[in-house]
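A lone chain, given as structure tokens: the form predicted on its own.
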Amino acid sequence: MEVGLEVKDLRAGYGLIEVLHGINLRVQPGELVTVIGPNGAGKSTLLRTISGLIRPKSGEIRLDAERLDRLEPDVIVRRGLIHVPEGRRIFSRLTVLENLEMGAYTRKESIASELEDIYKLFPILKERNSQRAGTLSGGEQQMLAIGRAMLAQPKLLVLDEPSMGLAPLIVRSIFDIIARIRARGVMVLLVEQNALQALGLADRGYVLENGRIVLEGPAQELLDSGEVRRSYLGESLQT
């Protein structure tokens, strides 16, 4: 039986400096989550821990029931993980077809029925087919990097910021794209410093300050939380 993300008291961080101190979270089947917070506050190092980049010092990660935190990263992506890191890290010599091939690496089945589906999702990526991927504006390396994970076939998509540096409009398209991955019934773990549009669009949300969560809940009630608005969401929220 599926059930989701579950992270339990989880300690990581760099050498000897402790980055996240007893993290406890969870991801349910069907849900998008989110965690919002100030930078610095440990939201790439929880998504570099939980896909394997990171080793954590203790706690549980599990996926499904099945443990992930003691697994190298591509045994992780083969669990169903998939992680699009911060900074998109497309293959930028690479064609758009060649990057999203590289995102089914450990298939050996045709994909060409998925990759037709991907570019139902993003048709900008059929257009730029045998293009270069480092000649794709942001908006459309993000869509690259989106799309290239969901080749891998994820049970839990994770997202390191992905409006960061697009503008608005572009903003707009990537969290409509994100919405309609959730609809398709993959689950969701949002990092997002667009703290308002990342509520808007999450079942539930945690907050991270110093490497603990200080608060967690129903996405709609952070977002009308006053002290959410005030400590933690800041300009994002202003009208």
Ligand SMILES: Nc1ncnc2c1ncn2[C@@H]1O[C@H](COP(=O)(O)OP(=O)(O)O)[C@@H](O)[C@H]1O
Given for the second form:
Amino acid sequence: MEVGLEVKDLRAGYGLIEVLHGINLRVQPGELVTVIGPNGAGKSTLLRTISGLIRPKSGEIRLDAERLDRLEPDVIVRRGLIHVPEGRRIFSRLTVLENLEMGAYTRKESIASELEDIYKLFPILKERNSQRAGTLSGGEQQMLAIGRAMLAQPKLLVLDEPSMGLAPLIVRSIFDIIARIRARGVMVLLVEQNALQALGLADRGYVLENGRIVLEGPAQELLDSGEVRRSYLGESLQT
Ligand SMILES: Nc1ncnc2c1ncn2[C@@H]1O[C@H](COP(=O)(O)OP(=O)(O)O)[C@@H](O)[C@H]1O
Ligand SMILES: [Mg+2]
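To test you: the structure above is the form predicted on its own. What is the structure of the form predicted in complex with the ligand?
Below is the entire complex, every chain and molecule, led by the chain shown above.
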């Protein structure tokens, strides 16, 4: 039996427009996998399709061997696939604590101990737990979005450009937290334009261009590859 996430020959898009032209991708237990690629490549469309927000035209998506591609998004959440979308989407008028509680909406039991656990990853959220989320900095809002996702007890955490718009120092702490989440045994699928840092963190990577995977392999191999260095790591052809 295949375990983890398995995406096979996935085609999807918007209306008549096909954006993803046959994607094959895997995330195995314990893995942190990154999908890098330029703006408009289809990275967010891929994540939206995996989490059930877009229905694929064809292909298969499986989590621990179970087909997800015909399930509703809320059912997919209950299966343990949690998506932190681009732009964070926290509830800015609710408090930090209320936002975190939303992450646990599928559960009836007390979440006090899980909250303490999340506060260990994100001490700043504990400090600010009664503050309105809209008053947080961009980095803190990203932490809140990830913390909320963790309260849903993901098997697979899917992150769409968590570093977007954040200062380098903040990006480093976000990536550090992602590494710690993976160390807890959660599978992570990380979409990033920040190729260098994403590959630095990941076990394996895929390069997506114009809706197709053009390169894949161990993250270190991609970091060493001339093609990736020229296209994504800002190195000139002379070096
Ligand atoms: N809601 C939408 N409706 C129609 N086209 C869309 C929509 N969202 C994205 N697209 C198009 O799909 C393509 C891939 O976009 P996207 O998945 O957002 O790429 P990325 O996340 O890699 O920047 C782009 O050509 C974009 O214009
Ligand atoms: Mg995107």
